[in-house]
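One chain comes next, on its own, written out as structure tokens in the form predicted on its own.
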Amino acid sequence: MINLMKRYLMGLLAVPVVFGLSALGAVQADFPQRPLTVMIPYTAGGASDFQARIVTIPAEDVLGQPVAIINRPGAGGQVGWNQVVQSFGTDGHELAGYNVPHFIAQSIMHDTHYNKDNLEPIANWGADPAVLIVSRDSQFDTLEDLVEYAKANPGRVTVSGAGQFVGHHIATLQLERAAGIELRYVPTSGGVDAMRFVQGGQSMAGFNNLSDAYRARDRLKILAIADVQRDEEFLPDVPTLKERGFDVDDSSVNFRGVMAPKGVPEDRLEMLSEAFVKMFNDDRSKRRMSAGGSPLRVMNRAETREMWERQQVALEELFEGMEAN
């Protein structure tokens, strides 16, 4: 009889214990049970690629598996996106990297399998904003040069950027609405393809990410950002357009981060979301990110829903009227 008293007043002690554990305890005793993959829709050793690389390497010391990469580029992430939809587990295992405004753009603009209410946010690493560069020997060395010339050359001027209705090609169309200007965009793969139109002369010019441009900008002219502010930490001498008189805003910031597809359960999302904000937060992320020119903006489930609930009225203005190509 004392023994079994004593058996029930030790389960009595443990259960604050039980309940007291956070998302990420609870789950972790029948989750993840192998490695996790994050697949990433753009080609290997552009931005998305190398900063999901950089933001997972704690994975390991947090979730108690690695996190691997994968690469499915095509069609501005339009082939890997529908894959999650289509093909993708909902046990939590399988996730993918995304881009807004790119996902929600291609969603309203084209038939996509995917939209913000079948994909289910995890957390957002990063805010990248689209900035507008020329090769180093371009005849362009102000943004008002490349302006000046598009006006008396209407379509003569070539920008490249990373897939149709991405944030590259978002920030183009604001610029010719605010420049009254006619430009000639030219989708490729992804972020590396369009560095390299511009680098080669494919490209007059191009739009691409202020990470990718500001580990490149030895051999590059950055001319300004499509934001509403200036880049005090990486590029604090380049203007923004609007600047520049320009009325662009920062509608075209790429923001970054985690998702995965609806049906996981939400007791798993949850605990997906405080893993992967504790990763994206851990020192070695945050001080491989500055290093890569690369901004950190983290936000947690919640405050990602938000932010796609805001891109999704935000970009249904923007192309009110328009029709794809």
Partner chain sequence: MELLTYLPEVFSGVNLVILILGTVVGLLLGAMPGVSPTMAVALLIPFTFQMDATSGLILLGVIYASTVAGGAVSAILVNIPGAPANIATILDGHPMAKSGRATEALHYCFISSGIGGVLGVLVLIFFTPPLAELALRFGPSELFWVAILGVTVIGSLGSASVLKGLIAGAFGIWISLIGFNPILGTERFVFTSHLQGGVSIVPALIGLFAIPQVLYMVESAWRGQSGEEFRMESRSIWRSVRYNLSRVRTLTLGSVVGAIVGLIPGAGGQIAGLLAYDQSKKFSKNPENYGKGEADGVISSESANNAMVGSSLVPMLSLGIPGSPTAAVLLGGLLIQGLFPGPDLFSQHGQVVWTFLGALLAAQILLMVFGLYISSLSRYVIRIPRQYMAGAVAVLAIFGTYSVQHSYSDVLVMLVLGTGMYFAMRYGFGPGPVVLGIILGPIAEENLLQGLIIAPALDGPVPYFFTGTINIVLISLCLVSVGYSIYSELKIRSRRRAAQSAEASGK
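What we label the rigid core is the largest C-alpha set whose atoms superpose within 1.5 Å from one form to the other. Numbering follows the first chain given and starts at 1. Keep in mind that this is a model prediction, so the values were computed, not measured. First, how it differs from the form predicted in complex with its partner chain.
- When the rigid core is held fixed, the Cα atom of Gly46 travels 2 angstroms or more between these two forms.
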Second form
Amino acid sequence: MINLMKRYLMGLLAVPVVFGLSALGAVQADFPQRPLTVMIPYTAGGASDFQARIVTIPAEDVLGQPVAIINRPGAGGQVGWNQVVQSFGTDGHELAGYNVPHFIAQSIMHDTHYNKDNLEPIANWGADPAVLIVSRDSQFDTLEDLVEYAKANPGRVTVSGAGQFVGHHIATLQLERAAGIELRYVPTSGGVDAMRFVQGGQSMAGFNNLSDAYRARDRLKILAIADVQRDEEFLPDVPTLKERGFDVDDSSVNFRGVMAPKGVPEDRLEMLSEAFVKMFNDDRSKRRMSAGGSPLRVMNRAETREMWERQQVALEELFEGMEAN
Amino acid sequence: MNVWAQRLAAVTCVLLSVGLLIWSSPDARGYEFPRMVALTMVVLSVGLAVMAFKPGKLLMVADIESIPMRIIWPMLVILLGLAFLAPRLGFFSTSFLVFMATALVFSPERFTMRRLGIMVFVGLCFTFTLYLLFVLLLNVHLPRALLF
Amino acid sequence: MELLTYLPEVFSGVNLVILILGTVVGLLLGAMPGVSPTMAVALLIPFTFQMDATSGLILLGVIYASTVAGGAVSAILVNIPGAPANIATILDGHPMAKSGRATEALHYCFISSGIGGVLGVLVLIFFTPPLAELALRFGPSELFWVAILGVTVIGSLGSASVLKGLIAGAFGIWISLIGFNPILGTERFVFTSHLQGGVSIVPALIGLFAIPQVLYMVESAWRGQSGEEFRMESRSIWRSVRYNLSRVRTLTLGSVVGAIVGLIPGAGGQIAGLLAYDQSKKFSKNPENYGKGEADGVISSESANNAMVGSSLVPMLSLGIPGSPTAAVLLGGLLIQGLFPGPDLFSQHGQVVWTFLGALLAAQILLMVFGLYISSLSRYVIRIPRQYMAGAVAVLAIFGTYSVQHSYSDVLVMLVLGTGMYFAMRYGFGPGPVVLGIILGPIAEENLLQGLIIAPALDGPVPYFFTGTINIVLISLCLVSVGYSIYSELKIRSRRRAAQSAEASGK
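Return one more block: the form predicted in complex with its partner chain, after the form predicted on its own shown previously.
Everything in the complex follows now, all chains and molecules, and the chain you saw is the first one.
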């Protein structure tokens, strides 16, 4: 019996001894002293994920440390972004990707822990407008066909998109208001699924990312683009909603970039912003982004902050009087 | 004995599922499916309870084993310690401790210094393999903590 | 035939090295409890940045195939599935091992994996265009019925009491709904911030199987059974090959079910093994042997798993729609290399794609060869004293869980679920139905809700969910499956009762 006790004790003794050591505290050194992580709140293989992986390839040359992409998907990004403000360290090593309008819209409509004020933008790499798509063999050939049909059959046109209160949803709402029609929005768990719904005929139409639609362009008809100007690089023939007489602005454009939780020292934010802008402008990332039909739009900290503020105002106006369910 | 254990299991199921059903029924949207699932679970659990409390010969299969708490409680403590220490001490040092603690507590052989030496050696090899695998090969970013 | 043109490319220089190393590393990783295929592929993506597109893809594809096959080793020897795909392998693989037939079980597992895998890749090579069209036809209503079909498998999952299996399954479905409503995006049941990410499949799988096993191991170590729980017999590979090939029906059934399930978009691939196991049990002459060490159980489950690998790439390569979570990660690897799925992929990047397909085919054969070799080495794993094994499994469970999403909350969820499962297991509830519930719950809910949104735009919910060829086929399958389960359960019971009364009258 004594032997038995001894063995339990031996096993457990080690625990408090080593735990005592943990009070000694950590040491500070130059920044960045270890690899950075960028958390993407969407699944691996999605557009946000693979673009983030592409634009951070030059990290080792620019920062001296690699950047690792971590995926923490769930609830259209809410799971990951909540964790940014709740559990991320503020030493500048733990960063996250953002999608505007998604996170701003969610912070307005849902009870989220994050909002534009407790997050710090670092740099923006891309702007992916929403485009209106139908499948190759759809009865609609033009935007007008679709609007006319929707007018005659209110609530019968289903439109798929990557989730609730993401760019695609906002574009749908804007089109409904501008054209005076009633559409039926079908939220899916991501851009890939939303695209599947359109291709498989589960939904009659869909709003999706320009980049994804561009790559699938031979299996789709791209009817319109929800931006203030045409995309001259990838889809020069696709009209904007605005030029066809529907007053839809660029609130639904999906901006992607990198941010940090509030509390990271100012000098580190500046340094990171500079480094990330350099990374995003690197030839290697540019070439790969362009091959995938992903429009680049590089913005530094100040420009990104301004874009956030602008979107906040536009979205608050759009959601005025809407219920979050 | 078996009858009472079955009854205990059935009552626990009923209570758990009713609890889940209540939790899934707030006055808000978005709970429809959880409510359906919880309701199904209540029905199934009541079925189990009816079988367990039916007078006469028990129709249930003998599928209940007793829980050797006397033996396993140190392992539960070790797991708890692991959960608590890993993010604070570092994954590798905690792993080493857990490995050692398990081996020390549950060795059927008598304790000798030579055995301890072997354990430390095996533990170190194991921890090093973990390092090779997760940090060098798979590039996992483990949380920063005091020790390794 | 393009495949033959590019075959030399597969076996040249770097590619050959990657192929062989990838297979061996993948098998070993997969064999480790706690390391899942999705995690292995995701973590190896950064490696492919430095490689050219062909080699990078070969690495990811080979790792995918070999980790799925390797997962059966820990399933058979330690009773912990390496991936959701291997749950069905446990049901008969571990009982086989315990009765001294571990080598035999491992042989069947790798031979069937190889055969199923080759068939899956052949499906991918020859039937991609028509099957991709079929995959696209699975919308919300069809996927909802797929999830329901998955639930009907619970009866075969090895709980002594079917009712307890169903309760465990319902509980699994319920906990998978913790977190956020998938359509509205509203939070629910999150009483601690650790649950915000919900209960994801891999952490749950690791916890529910590995932690109870750790506790069982320390118990047997304490009782003085420190050494091997069972011995591994020596058995000639040829004997196993002969027997395995004689099970043509089981092999075909497993591979076909695996290939079909792999096509279905989303998480379908994860239930391939279970559906195949269930079918094979239902078609079997002696279903009561299943769960007690029936070789056909291992053969059907493993041939289905690897057949699923090839066919889950069908919709991915041609449409960019992954057929399994691991295929989704692989898709990311493809996009980063500037290869975009679609018909163009084959015409513009023929060299890359055909070399990749050739390598996948070669990998299936290689993993069979290396797997059979590893089977004979496994006896050393068995000899590890239980107390060391328990510690190692506990630690690997933590590392494996953390590495999936770099989330410590997942680790805590894993530990809590696992400890709870240990106690529930002692009361006759199995971990299999719980994991199945966790896999199927989100699929069922999301597709049901999406279907209910779409239906009013068509003819209403009833016609939407109950008409259409695929819906009707799936509903009939569900009904047949349930009906047959009840019928065979009654048959086994009456047979058992007859045996008991015969015994009683004999006394």
